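Presented as structure tokens, the chain that follows is alone, the form predicted on its own.
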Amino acid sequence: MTVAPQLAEPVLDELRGVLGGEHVLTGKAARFNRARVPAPFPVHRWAERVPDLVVLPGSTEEVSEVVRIANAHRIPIVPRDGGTGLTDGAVPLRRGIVVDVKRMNGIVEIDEVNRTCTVGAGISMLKLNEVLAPYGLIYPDDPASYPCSLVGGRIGTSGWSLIGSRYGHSRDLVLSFDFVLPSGKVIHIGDGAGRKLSKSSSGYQLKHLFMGHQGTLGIATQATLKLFPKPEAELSPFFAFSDYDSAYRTVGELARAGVATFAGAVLFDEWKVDYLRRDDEAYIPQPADVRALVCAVAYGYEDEVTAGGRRFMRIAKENGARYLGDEVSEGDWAARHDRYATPLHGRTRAGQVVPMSWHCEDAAVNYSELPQVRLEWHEIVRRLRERFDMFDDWGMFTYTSANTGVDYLTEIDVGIWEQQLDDEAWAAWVQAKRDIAEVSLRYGGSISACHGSCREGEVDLVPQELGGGYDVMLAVKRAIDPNNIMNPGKYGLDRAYDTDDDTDGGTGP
């Protein structure tokens, strides 16, 4: 085994003393399995991202000890939860130690009176909701990766939920959490002195500072979450349109209609419809003149969902929609999580079917800017396909982010024939990502609404999006992690240490 010089045998012995030898993994398979995320990366460069070792702590105290040892020896450390993010937040760029929290998957408490639960960071939303079901409760954080993404990763990315218009997103649903700082110190982050308050005016609002930390400020180990009554009914009508403009208008009207049970709406543009037609894995039977699709979703009690559904139908039909029927509607909504893990293929410019991996760019864009952003994004991918055969345009989804319809998570999906990526094609893809991010900013949007912005390309524009706030971000990073051990290389935060007065010698928190 080749390891960083700091990871000599005495350090491994320290870690084994804390965790037990079976939870300190140095084998090639364990390390390679934690080097990857679903987003494509050139195969010939995979070895660049392999950690030196993997540890599997079982408690907050063990995480604290691991981080303390890493900080003492200046060893890079990267937290990994489900590893389902698409922007490399869980990928080690400087080798070192990957802290895999999947053993920390217990349920500490279910509080039926206050409707909260406290869980380990390593539990998935699927598993949690299986346990909550007999209580008639639900934790409604619903990403596409629902079965395999973990609570700790949702905190690390400040994730986005498919039904966030009804219940809120991760940042709204997480009440508080325990967090291990780069020194090994454990703090509790949230409103008030306890774990279960949703509003406090005491001090800075640190919860939002540490949501979306991408592992650069520490490791979340345990969280207290909001719970809701398990919906008695759900409705997911699926509408077909002969043009994009009608579908776009419908989504806006659905989001602004004020229906209390409205949980979200999804707009498929004509590129996405074309992809669904030619991809055997995702085919939805529909007439050839369909150019765009809209799925609306409502959760709640039977009588209120029925009433809201009638309004959905009226709005859609007034805009020229055709209802695709209960079987297609219910089936497609039920399959919304399956698409994340479905094996994928795409087509070269010549139409050849080849194995392709999936990458998406997930900006936040105001409703009024969606049509033009959509056209400019597709043009960027078209130019890329003109030069390289290993890319395919899989179209765009737009998802409502809030119940007022102000902004949307806007996603363009690109198939990439990963095995064919050479350095030239990869450089062109990185530039395309940068161009896509630039369009988002030019139209007043954000580079990301879901996965963060750690990947080559769009990460270059984070300082531009944050403006003076980025300088504050650098100062926070340097103050909390003076030795830059936490997920170094992400968000361009290395520049926090490019100063001449870095003399605090690692005496941070």
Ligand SMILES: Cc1cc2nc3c(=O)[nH]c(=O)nc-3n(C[C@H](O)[C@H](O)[C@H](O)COP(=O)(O)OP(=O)(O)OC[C@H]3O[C@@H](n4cnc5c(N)ncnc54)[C@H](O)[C@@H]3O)c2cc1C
The other form holds:
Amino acid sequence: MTVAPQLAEPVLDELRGVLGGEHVLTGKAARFNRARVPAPFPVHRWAERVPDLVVLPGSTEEVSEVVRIANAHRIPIVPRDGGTGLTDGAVPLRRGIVVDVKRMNGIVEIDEVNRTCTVGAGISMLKLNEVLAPYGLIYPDDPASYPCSLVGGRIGTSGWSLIGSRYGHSRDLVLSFDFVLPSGKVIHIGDGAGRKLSKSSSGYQLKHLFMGHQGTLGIATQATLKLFPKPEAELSPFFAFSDYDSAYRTVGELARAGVATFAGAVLFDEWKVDYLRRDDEAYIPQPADVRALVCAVAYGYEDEVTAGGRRFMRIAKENGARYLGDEVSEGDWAARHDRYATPLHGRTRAGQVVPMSWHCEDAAVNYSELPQVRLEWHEIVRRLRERFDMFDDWGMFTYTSANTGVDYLTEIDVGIWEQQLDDEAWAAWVQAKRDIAEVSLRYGGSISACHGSCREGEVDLVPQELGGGYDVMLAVKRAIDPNNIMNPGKYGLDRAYDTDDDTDGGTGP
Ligand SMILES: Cc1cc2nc3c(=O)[nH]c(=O)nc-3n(C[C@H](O)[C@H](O)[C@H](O)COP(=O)(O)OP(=O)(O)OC[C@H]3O[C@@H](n4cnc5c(N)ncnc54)[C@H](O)[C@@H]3O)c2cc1C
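Can I get the form predicted in complex with the named molecule as well, since the one above is the form predicted on its own?
Next comes the full complex, this chain leading.
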């Protein structure tokens, strides 16, 4: 593989001058490793996405210098943290430089009085919480990828937390951050002049703009985060149901019950229960009459969690639930951080076990629309399976988002035997993703609740979801990144540079 012409020796020398030679990686293994995400999809096009170069900056100043050099030479830059994103956000579509911020993983400050900490963007939530534990504090951003996704990637995706119904999601928990713009200029994003305010009305509210952009507007380097008292007690009862409808009713009632310690609830549909029973070694097999599962989660002081738990039990039992017992409940909730990582195989229609990778389509959907969305999504995957024997329906999860039960993260997991994908099957899969996204929009949802929508198929419908807002997005991208160096090709934002496009901020017809 040849290196892009812009990355000729003089540019490498400039970068080595800033970072030191050992932090400018040109070797094949370093580069191929940074092309990879958990589902290296599609395998037959993977090699197109290998970066020319990987840099490992150690400070905001170094990131700023790298970006300034890249901007001067018009070299694409892709920020990368844990590389666990499920929509190819950290995969370079135009090659160029991957800026891997993992070295920036220090803890700058723990402020016990104001209940905040300031950390490098390259730290994981697991590591951070290990350090916070002796202070009796937690940082409750808790995705299933908790041990391996990093704070900067959570900012890049505006991620979703499994216990967000109590504590909020990444966007609520990140108070402010240092951010390197595509020019190399460093700004501080957040409310107020300091780092630790949670609310101001001064000027535009920029925090949300600079979260969830998938690295298309710049690079977060250091963040100040909100902390909470480490909960004294945790309760996570798992309930089994003989039908989906009762489980669905239960989730809604749990979320709307107004229990203050309620941190979240998860609903597993019958396809998911079948899949887990069949192929997930971490899962404790359930009797055949179990068709759906619900897990409710509460965090807080012992006495309040106990009282809230009694209400959970009553609600579930009134809806026909069978409590699965303390051991199963604790075990399955603890498995929330590794369950996704285990499946590496699925089944053909005939039941033959074959190597498959995991593809997860997520959407934000209102509670009232979940049953219909679920049926239409499974129907799309059923039709796909009928035509091609390389897809497997791994079922659906639904998670509460807010404590009011208004909207849910809902995801359908599909196993794909990627080695078997040819152009026809690939086109059919992209169309299926488009169809899945179209269903979410038709029911008033959003294409993605947390992963973002950068992959083929889903990304096509983003302009439709955002309407005039997409024109604003194009105008913002062009204004902030005039040379399109930041993660080019993502979100269809290349069209911001097509002068025929309507990029007037939505003021046109
Ligand atoms: C097993 C598993 C379970 C998961 N469960 C969840 C879940 O429950 N909730 C959830 O929200 N997600 C989940 N995900 C998806 C993924 O973990 C999240 O999207 C996470 O936020 C990505 O973080 P990361 O550090 O791995 O970022 P990366 O994958 O490295 O990057 C993600 C995006 O952010 C950009 N980016 C990275 N660093 C920066 C930075 N410093 N500044 C600006 N942009 C940056 C990248 O360019 C890319 O577009 C899961 C993934 C896996 C593999």
